[in-house]
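Next up: just one chain, as structure tokens, the form predicted on its own.
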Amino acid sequence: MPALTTTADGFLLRGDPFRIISGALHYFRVHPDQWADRLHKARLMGLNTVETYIPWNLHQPRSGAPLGLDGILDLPRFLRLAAAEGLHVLLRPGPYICAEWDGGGLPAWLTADDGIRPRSTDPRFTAAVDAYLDLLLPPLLPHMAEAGGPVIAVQVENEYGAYGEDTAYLEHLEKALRGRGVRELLFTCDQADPRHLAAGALPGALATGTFGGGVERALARMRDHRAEGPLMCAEFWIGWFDHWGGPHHVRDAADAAADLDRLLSAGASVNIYMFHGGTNFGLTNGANHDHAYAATVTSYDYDAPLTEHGDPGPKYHAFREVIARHAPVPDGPAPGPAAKLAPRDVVLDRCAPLFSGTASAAPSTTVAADRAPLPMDRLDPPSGFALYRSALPAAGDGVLRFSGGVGDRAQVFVDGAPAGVLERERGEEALTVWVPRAGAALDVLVEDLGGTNYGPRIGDRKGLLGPVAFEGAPVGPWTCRALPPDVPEPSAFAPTGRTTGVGPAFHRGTFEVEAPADAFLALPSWTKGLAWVNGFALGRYWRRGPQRTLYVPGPVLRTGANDLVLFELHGSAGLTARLTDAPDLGPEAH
């Protein structure tokens, strides 16, 4: 019998009345050395439970590969720490998670399969899911409540009612979980809309809702859907995420706290989304594609109670007061802010141009293509960056046309000189260029800005997406090469000199640290690219904003000398970066 069971209007935990007061905390968005701190602060705010998704694509980036369960992916360790803090856990393994995460958590190697129907009973999809669960569940079963662990409930899929209505698919997932030893309460999660709740529900599983306001109406809709059983908001949206080129989203703390109070006063259970958002480290951010493509920024601060860098914000204190009216909250003061590194400049005085041939950080395979370049999913690795090379058939001014467009941002070079940029979000497929001679080298560097994580475009292709022509004449043959986003060896760098380099190039500098602490990397002179500190991928930066700093977790730093590396795609007005003691996530939405 599962530890968590339902009654006509609530939950029982091992036979005793229980209300879930949970907050979302994604282990994969937090440095593992900070997990214990974030979990402790969750309990101090009054939470008795935390929730986390599981990103399939991060745990298994290649088909048939062993499951990654170390470092930031050591989910069993995270569950042990939650249990040690006295917290229960809601586990959301997907296989689709949305989460503003690259591809909604579905691996590129899977969704690239021609004609595959994700999130359906397509046997190719369900076979891959079954193989994944065969690897994922055995190390997690000891952490289920039945075995004395913290996991009291497991989600089936995620907001499926907004995507499809294939109940047989949901039933397959239920059987897959049960058949592999999961005995805990199963639940589904859908937007509190009658159509979504009906399409995403699964007989025998608890139906929960997602919403950020209109609490009374949302709870009424959920009660209309199921006449009895616990009312639970599995995602109570208390902030929002940001896209490049848009504003930074915030929600008034008093407004969010008032809605939380309405939820708890109605006797409902809740999972605050997010309690602590964290960071889309590396190239893990997702994207939306409604009328146009829009990539999510590196920060996943979400205007959450606990900020991206783990300090209590206004919502932390407001929510703690609300929770105290309805449930026990630990005695004592709320935690204060963590120490920050004193500001300092970093000069990046060594450089490794991408086209120099010395800047390759990891082996990759070059693939030849005759008539049309290959999309990224035909390369290894199938996401990140790809470099395409061919020769132009004629000289002079002309239009370079990319049939099918680009996924997602392409920098075009003719004989090594920048010729322009094409962006998917603008629907751009053509560029006017000057070609100095027939046979001039054409290089196209394409960046995957993040896989669409919501809606019918999940699994969108990246790279060059069709044939290329110059003034109507086909361009080809091609060489296509994936560029693993990693830091080159120190021997690849040479002194930059007095002039600033024109990208794409890697730039390296060193700085001293007396005592490691959290910091924020500001890059006002730089344009667009990726940043690493001591080999740890902080994520993307972009002058377009809104975010103007990248979070540098204290555990990434070390006493003494530290390395900062930027992969700058364009160029800079100077060679200096700055480590500051405060974040800047950009102008707020109004």
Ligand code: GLA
Given for the second form:
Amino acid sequence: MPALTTTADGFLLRGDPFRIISGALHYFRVHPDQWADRLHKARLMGLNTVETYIPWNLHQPRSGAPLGLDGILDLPRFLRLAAAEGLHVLLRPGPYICAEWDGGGLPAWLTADDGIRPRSTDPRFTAAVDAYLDLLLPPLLPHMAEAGGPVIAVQVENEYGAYGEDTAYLEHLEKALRGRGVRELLFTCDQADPRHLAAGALPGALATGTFGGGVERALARMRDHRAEGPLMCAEFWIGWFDHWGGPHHVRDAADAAADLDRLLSAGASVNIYMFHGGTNFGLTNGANHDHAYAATVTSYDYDAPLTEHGDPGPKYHAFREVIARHAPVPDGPAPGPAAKLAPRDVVLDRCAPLFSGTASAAPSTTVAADRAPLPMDRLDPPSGFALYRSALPAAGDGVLRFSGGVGDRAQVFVDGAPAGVLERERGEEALTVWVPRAGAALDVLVEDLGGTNYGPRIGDRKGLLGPVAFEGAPVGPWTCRALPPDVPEPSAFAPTGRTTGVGPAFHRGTFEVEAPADAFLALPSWTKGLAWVNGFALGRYWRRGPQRTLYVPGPVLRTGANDLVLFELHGSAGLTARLTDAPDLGPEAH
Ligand code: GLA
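Beyond the form predicted on its own, can we have the form predicted together with alpha-D-galactopyranose (GLA)?
Once more the chain from above appears, this time first in line as the rest of the complex follows.
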């Protein structure tokens, strides 16, 4: 008997009437030393439950590898901390999770399989999912409510009705979970309209809805879909995410609080998406590809009740007040903001150019390709960047054509000099270049800006996507190399000279800290790249915005000397970075 059961209009938890008041908090977007703090603040806002997805591709970046379950991936520890805080947990193991996460959580090594049909009964897909669940579920079963743990319900797939109609696939997942010992309540979630609900629901699972407004209408549509059972909004969108080149999205706190009140007044259960968004650390962000490709930024602040840096924002207080009208909220004052590091400048006065050799020593295999360069998924290790090298067949002005385009942003160099950039977002396939001599070196540095996480383009290839020609003459052979942008050894850096800071290069600076605390890294004179503090990958920065600062979690800093490293893809107008005490996520759109 599962701990959580349903009645004609609600839930029972171990036989007692229960309403789920949950908030989304993705452990993989929060530094693990901050999990306990965020969970505590969830309970203080009045939540009785937290919800998290599980990102398959982060737990298993290589096919057949054991699951990573340590550090930021130590989900069992997250579940223990939630239980210690007295919170229940909703688990959403996917295997597809959407979530503005690279590839929607589906590993690139799987979706790159030629002709595979992800999220379907394609046996290649279901066999991989089964093998994943074989590894994932044993460490999670002790945390199910039945075993005394906090997990009271498990989601099957994610908004499947927006994608497909292969109900047999959903049934396969249901059986796969049940067959591996999951006995808790299962649920599906779909956008609250009749077509999505019909295609995404499963007879044996609770059907829940995802929406941010139009509460009465959404609840009515859910009631039309199922005449009986609890009404639950599995994703109550109280904010939104941002793309590079777009505005920073915010939603008015009073407006979101009024909708929360409507939901709770209607007797519905809720999962606030997000309660605390956190950060797409490293290269983990996803992308959308509707009319054009658009990559999601590093911050996943989401304008959530708890900000990206874990401070209560206006929605925290507004929601706490609303919840208190419907359910008990812990006594005492709401938590205040955490300490911030006093602002300071960091001078990045040492540099290791990418093309000089020393900085590109990270292990990776070079693959030769005679005709067309290979896409990134054919290179090892999975890395987010690739470097392609060939020679140009003729001299002079001409058009360099990349058939099939690039995935997602290619910087072109002729004899080491920057010649231009091509972007998937703009559908670019050609560049006019000046070639000084026949046989000039052609280098193409390609960045995977994040795998599309929604719609039919999940699994789209990255890297150079087809043959390359200069003035119609084929370019080749190629050497193709994955380029994991790992922080080079300190010995690889030399003092930055007048010209060494030009082009793709790692830059390093040190700064002193008296007492570690949260900070925000502002890079006003830098162009585009990645930033690390003490080896921890903060994520991508891009002058394009909207986001202008990167969150530096306090636990990443140490008392004494700290290292800041940038992998700058272009160049900078100065050698200074600034640590500030407030975030700047850019110009707002409501
Ligand atoms: C959908 C998905 C979520 C997320 C939100 C938007 O509801 O299920 O994973 O992508 O949209 O933030």
